[in-house]
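Here's a solo chain for you in structure tokens, the form predicted alone.
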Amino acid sequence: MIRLNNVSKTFGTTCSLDHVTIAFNQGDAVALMGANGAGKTTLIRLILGYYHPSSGSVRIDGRDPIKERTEILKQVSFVPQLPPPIKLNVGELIAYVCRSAQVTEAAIYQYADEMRLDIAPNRGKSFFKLSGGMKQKLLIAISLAKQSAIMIYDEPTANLDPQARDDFYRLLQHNEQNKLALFVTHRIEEVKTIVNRKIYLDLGKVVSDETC
């Protein structure tokens, strides 16, 4: 589904990814690991079309994530480590997602309830002013409701309490079949029961790619 061929990405004199060739396939559940600065976030942002590669190519189902970003993002769910500064209130955000991604409000409510987030009393609140945990729960609920073929999570449990982490991984186990799931994580113990592949990056290179 995703192919990176000899991809490098530099920022000034800093090399963030160094001639990386890698493939992610349908059914993969991958833990992307490495120290800060290893290139994990850069790799994800190249896949999402946020960055242009300095050299090499990135393709998602044969498509260029820069030139065909709108179409590609229709099949991708992404939850960042730090929730974005969305200025909509919760109700407006849900309405936007439903229109733009053909997601039903009922599905978002269902997954929010599974994450122990009560949307109803918070519909009029600014997303920006929610607690970190509430923001993360809502973004996770939206990502699961979207039923995307590609699911990307960048340290998704960073703002979650232990119960919410358990809820998140329980829901994923029921939603990752026949999909591609990528987890940027420092907590391999959390995802070891749901991933089938572990990739370690260091200084912009893939130093280990193991099935498990």
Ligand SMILES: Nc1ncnc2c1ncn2[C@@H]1O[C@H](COP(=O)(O)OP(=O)(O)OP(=O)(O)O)[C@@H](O)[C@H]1O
Contents of the next structure:
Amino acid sequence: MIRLNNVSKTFGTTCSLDHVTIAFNQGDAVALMGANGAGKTTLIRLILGYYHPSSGSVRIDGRDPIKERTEILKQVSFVPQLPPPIKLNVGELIAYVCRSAQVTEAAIYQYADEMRLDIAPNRGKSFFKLSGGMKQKLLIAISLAKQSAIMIYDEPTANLDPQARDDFYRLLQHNEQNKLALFVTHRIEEVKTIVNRKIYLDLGKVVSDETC
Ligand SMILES: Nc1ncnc2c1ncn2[C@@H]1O[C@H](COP(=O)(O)OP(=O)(O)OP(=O)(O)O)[C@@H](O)[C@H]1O
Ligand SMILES: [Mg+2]
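Could you present the same protein in the form predicted together with this ligand, rather than the form predicted alone shown above?
Let's see the whole complex now, leading with the same chain.
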């Protein structure tokens, strides 16, 4: 589903990814690990078409994520490392997602409920003013409601309390079958029951890639 072929990405003199070749396939549930600055978020941004590779190629189902970004993002759910500075209120954000991504409000409410986030009293609140964990729960609920073939989570549990982490991993376990799920994480213990592949990056290179 996703192929990176000899991809490098440099920013000035920093080489964030260094000749990386990886294929991610349907059914893969991958923990992407590595020290701070190893290149994990850069790799994800290349997959999402946020960055142009400096060299090499990235293909999602054979397509270029930059040239065909809108089409490709329709089949991708993504929760970023830091919540984006969305100015809409919660109700407007949900309405926007439903319009643009064939998602129903009922599905978002259902997953929010499973994440123990009560949307109703927060509908009029600006997304920006939700607590860090509430933002993350809402983005997770939206990502699951979208039922995408590709699910990408960049350290999704960093702002979540322990109960919410358990809720998240339980939901993922029920939703990742026959999909491709990619988790950036520093806590392998947390994800070990939901992943079947572990990839370590170090200084922009893949240093290990093992099934488990
Ligand atoms: N937009 C950018 N401009 C300049 N440098 C960047 C940019 N994005 C990433 N980098 C650099 O690329 C390197 C890898 O960063 P990246 O965010 O991919 O690391 P990471 O593995 O996600 O780390 P963390 O665990 O801290 O999130 C770092 O040296 C970073 O400073
Ligand atoms: Mg990162």
